[in-house]
Every structure is written in C-alpha cells, then in structure tokens.
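In structure tokens, the next block holds one chain alone, the form predicted alone.
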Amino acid sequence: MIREPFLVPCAEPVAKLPPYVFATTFKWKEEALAAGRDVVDLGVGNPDGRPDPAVVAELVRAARDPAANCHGYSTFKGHPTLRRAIAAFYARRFGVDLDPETETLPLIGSKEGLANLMRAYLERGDTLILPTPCYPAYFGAARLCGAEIFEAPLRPEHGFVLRFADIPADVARQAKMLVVNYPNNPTGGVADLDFYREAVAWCREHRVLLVSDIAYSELGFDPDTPPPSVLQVPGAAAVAVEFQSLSKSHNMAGWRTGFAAGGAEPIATLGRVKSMVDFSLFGAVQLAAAAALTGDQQVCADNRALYRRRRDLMVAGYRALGWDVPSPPATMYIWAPVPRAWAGDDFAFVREVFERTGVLLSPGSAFGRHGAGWCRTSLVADDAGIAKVLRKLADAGLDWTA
C-alpha cells in the first residue's frame, strides 16, 4: 500500500497545541521497558486500589437486568438515580441542597466536563485565569477554545492557595473564567471556606465564571476539617460550577465517572453542549456510581488512611536521603522542589533519576510555569514498592540536598 502524506490540514487550534509534556516521560518509560529495564512509574496518579465490591456488584446487576434497560442510549442528562445520588452526596457531605433535576449533571469523567464547560463559555481571545501549578489538562482544553491563559502563582508560603492580589487589575477586567482546584493537584494545598467566600465575592464583582474542581475532596488527611465545597458559600451558584470525580476517592479512574453541580443555567448550558457530542455514560456505570455515592463511603476512609501512610513513608524516606520535602495535607502526591544540584532544572532532575534508577517522577514544568523547579511523586506504590524505590534512590549516588 502506497501511503502519501495526508493532504487536509487539521484545525488551527489543534495545530498550535504544544507537545504534551508527559509524552516525553511516557516515551522514556516505553523505551526502558522495551530494553528490559525495571521501571517504577510514580509519574501518573493512577490509583492501584479497587472499588467497593458492592459497586462492582451493582454494575453487574444493572448490566444483566432487563428492567434497567442499560444497553440502549442513555438520556443526555444522565440517569435520574445518579442525579439523585449526587444531590444526596452534596447534602450529606457538604450540607448543600441541590435540585437533582436542574443542578446536577453526570459526566464521562470530570476532565470531559471541564473541557466542555470551557467550550460552552470561552471564545477565541477570552481570558482564562489558571492558578499554577495545576492539572495539565486545563491548558489543552483552554487552547482548543482559543482562550488566552493568565497563570496566577500558587506559592508555597501561602499553602499553594491563590491570593487574589496576585491577579493584576487588567487581567481581572478581561477575565471570563477562573479555575480553582482544591485539594490541589499537584501541590496538595487545601483551601478553606473563607477562601471560597473571597473567590465568590471576587468573581461576582468581576463577572467571572468560577470553576471549582474538587476531584480530591475526599482525600484530605485532617479528620477534623474535611475540604469544603464552593457551593457551601451562600450565593455561589450565581457564579460557580463545581466538578467532582469518583476516580481517586472511589478507585474508579477507569470507569470515567464524574459529575458537575451548580446553578441551573450553567448546568443546562453544559448539558446542551454535551447533547451535541455524547449520550452520557453507560447506564450500568451510572447506577453503579449512584451506589458508590450513596454507600457507606468506607472506601474513601480507607483511601485517606492508605495515602496518608504512603505519604509518611515516602516523606520519611526522602528526608533520610537528605531531600527535605514537605508533607502535604491532602491528595495522593508529594510536591517538592528539585534538589539543589540541578539548579531548578526539573526535567534534567527527573531524567537523571530515571536513567539511574528506573524510578519515574513528574517534572514540575508539566504543571505550568509556576511549577518549574519542582517535581511530583504519585503515591501509587504499595509499602513494598515504596521500600524498593527508596533503596534504588539511596543506591543512585545522587546529591539529594535541598
């Protein structure tokens, strides 16, 4: 077969997408595995736990039950049982009253929902404020809309919580959307309700859509102060939409199950966009997700204990090497400045660690300009795996001094 170059150019926003930073580290991993090397991937936040067996059982039951009628197209708005479960989750967890019919929307993962919300509200030239370091998927979704991105700094001295004084007045005047993510990926920073009150007031004043991503809300390590929701702030629904995911909290990353909650108008707008591109999730997955949200939430408690223990093991091990890393109050990551010997070059650090040990970390530059000079460790290895990683690092002959 003769293969000529493809003759039709792709759309300009796609052509202008920069290379995905993680594609480089994925390539390193693939090449190492092909060469027969032992690789430990702590770069991707891919949970290694299992969902609640009751959730799996509900998936199987629903898929087999003719009365559930799961094998045809789902409704655009998602299954009513799941929408009610989302509302019940918000009432129980946050004390927030939601209308399941108009203020909730199931998603094929929160990543999809965030991208479609940007598509719904951002036009070419609109300004989006991204506090960075942040989840890298935000960048691609914004660029596909042709949006201009302003990166506001998240500083360690402020617990990686956005300070609105760091947003210039001219950016505030131009901005159309602000995305905040707490507990934060990659830093583990946690925002309190006072922050959300300030965020709602600021967005109301500047007529900016506030997008809150709380995918890690169930992975806060302080039992006395669980991470809050922006929708706990009176009047928040007038300016805010919130996204949640079952990926990390319920070990359901591969199920692609998330949801949005907020005011009826933005939820309807997001639903209108989604109606043009998908038919919502497989019905049996939706019913299983409803079971996950209405169950006893023991899997969330177990995950909090699991990641807290892994955090403690890894932090202690890093510090024993001489790398004085911070201990995050939430999530499944450790975010740390690269050791002094690499002079802030996070890519060079991650590459050398990988070449010498086979342990793959994430370079901080992947998370935005304010992530440069840092790196992320995902806590996805079990206790034996952590001990193995720390042995490899100790034997690498590297200078870990911070």
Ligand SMILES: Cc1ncc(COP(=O)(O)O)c(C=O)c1O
Second form
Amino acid sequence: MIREPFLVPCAEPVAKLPPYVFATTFKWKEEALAAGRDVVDLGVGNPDGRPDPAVVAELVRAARDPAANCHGYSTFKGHPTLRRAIAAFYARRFGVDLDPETETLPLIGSKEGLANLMRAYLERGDTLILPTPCYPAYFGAARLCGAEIFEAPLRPEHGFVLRFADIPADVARQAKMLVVNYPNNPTGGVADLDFYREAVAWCREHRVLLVSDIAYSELGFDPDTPPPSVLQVPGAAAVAVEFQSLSKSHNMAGWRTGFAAGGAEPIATLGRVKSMVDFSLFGAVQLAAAAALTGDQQVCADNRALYRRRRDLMVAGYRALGWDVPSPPATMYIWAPVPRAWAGDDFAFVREVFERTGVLLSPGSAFGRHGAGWCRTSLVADDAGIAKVLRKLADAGLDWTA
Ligand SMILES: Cc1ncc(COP(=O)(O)O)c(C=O)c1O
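Having seen the form predicted alone, please provide the structure of the form predicted in complex with this ligand.
Below is the entire complex, every chain and molecule, led by the chain shown above.
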C-alpha cells in the first residue's frame, strides 16, 4: 500500500478532542517495558479478581445451549431475563420498584450508555455540569456532543460531595445535564440519601437532567450504610437516570456489561439512540449478567473485603513513608495530594515516582481541573504486590512529606 496523508478531515468535535488523558502515562509504561524495566501499573482501575464461577458457567451454558438461542442478533432492548434481573437487583438492593420492560436497559458497559445518553440529550453549546475530579470519559463524551463543560469543585473538606452553592446562578440557568458519581472515582467520596434528595430537588427546579453513575455502589466499606441510589428519592424519575456497571463490583470489566435504570421516557430515548448504533450485548453475556445480578452477591462482599484490606495496607504504607494520605470510605482508589516537594505538579510527581521506581500512579489533572495537585492509586495489586511497591517507594530516596 502507498502510504500518504489521508485527504479527508475528520469531524470537528473529533479533531478538537484533546489527547486521551492517560496517553502520556501509557507511553511511559510502554517505553519502560520495551527497555526491560519492571513496571507496576497502579494507574488504571482494572480489577484483578475473577467473576463468580457460576456466572462463567452460565455464559458457557448459554453459549452451548441451542434453546438459549444466543448466536443471532439480540433484541435492541436486551434480553428480558436480564431486564428482569436488573429490576430484581434494584428491588433487593435499593427497595426501588422498576418495570423491567420500560425502566431498565442493558448496556455494553456503562461507559457506552453514558456517552449515548449525552448524545441523546446534549446539543452543541448546551451546558453540562461536571463535578470534578471525575471519571475522565465524561469529558470526551460531552466534547463529542459539542457541549460546554462547567467543572464544579469537589472539595476534601466536604468529603468530595458536590455543594450546590458551588454552581453559579447563570450556570444553573443554562445547564442541561449534571453528572454525579458516588461512590466517586477518583476520590472515594460517598454521598448519602440527603444528597440525592437535594440533587433531585435542584434538578427539578432547574429542569436539569440528573445522571447518577453508581459504578462503585457495591464497593462501600461501611456495612451499616451501603451507598444509596438516586432512584430511592420520590420524584427522582422525572429528572434522573442512573447507570450501573458490573465491571468493578462483579469483576467483569472485560465483559462490557452495565445497565441504565430510570423513568420510561429517558430509557426509551437512550434505547432509540442505541438502536441506531448497536444491537445490545451477546445473548450469553446477558444471561450470565442476569445470573450475576440475581446470585448471592458473594463476589461483591469479597471485593469489599479485598479492597478494604488493600486500602489499609496501602494507606499504612504511604503513611509510614511520611506521606499522610486520606483513607477513602469506598471504591478501589486512594486519592491524595502530591507531597509538598512537587509543589502541586501532579504530572511531575507521577513521572518522577515512575522513573525512580517503575510504579505508575495516575496524575490528578487527568480527572479534571479540580484534580490538579493530586494523584490516584488504584488498588489492583495483591498483598505481595503492595509490599513490593512500598519497598520500591521506600528505596526511592524521595521526600514524601505532605
Ligand atoms: C465512575 C465510572 N463510571 C463508569 C465506568 C465505566 O464502567 P464500564 O466498564 O461499565 O463501562 C467507570 C470505569 O472505570 C467508572 O470509574
């Protein structure tokens, strides 16, 4: 093939996309691996655990069983068994009653659903309120719609829970959508039902679509207060849509399984967009996801115990170095201000730690402007891996003072 520059430009919103936030750190990692260095990647939140064996067994059974009829196209709305399982999960976990037919929608991962919901509701110039630091994919999906993004600060002194007073009146007047994510990636912050009550009231008042992302709802460490759903709030369905994922809670990130839940209208609208771009999930994955949601949820309990133990090991280790990091109440992340010696330059800190030790963290700026000066550690190394990381960091000769 003769290689020459491509003659046709891509669409403007795509051309204007900034480079993927983790592209730089991925490049460091690739170069280090190519040079034969030992790398420990604590940058990406890729679970290292396995799904429930019963879920894998259901995948295999459904793929083998002619009666399951999985190998043709699925229906756009997803398999009825999975929709019923989603409704059963919401009833059991949150006491929320959903009509499986009209108020649930299987997704090819919640990332897909979040992007398609933005496509369904955001036009060029519409304002999206993103409390940040946040999951970076929200930025790209909104930019592809040509939306304007207002970043509201999540502050440590408020447990990283959004304060509505931090949204200026003119932004509130213009806004079309607000995305909230609790338990929060990257901060580990948790919101209670009072927060969702306020969010629903605020969004009803301002006619703003409230998107609740609860990808980490099963990874809260306090057994007495499991993280709630926005749909527990009476009147939420008039403004809110919720997104859930099996990636982290059920160790199924590679399976691409998530779902949306909420009022019939936004669910149908999201379904309409999806019907133009995909054909739902592989049927056997849907039946296995249904098994995951209706099973004993032991894998979620095991994950809570696992990440809690890793959090404790990591926090204790960091503190022993002299880096006084906070201990998060949920998720698989530690979110901490970079030590004083780097004067708030999170990229410089992450780079130097990586160069000296091969341990890769995530720079906080990747999570939005209010993430600057912080960094994220993913708890994806096992106990031996954590011990190794802490040894490498201790030997690095760095000043960890906060
Ligand atoms: C807050 C948040 N929402 C959604 C997702 C995407 O999950 P999924 O694998 O279901 O697309 C992630 C993944 O890291 C996340 O952190």
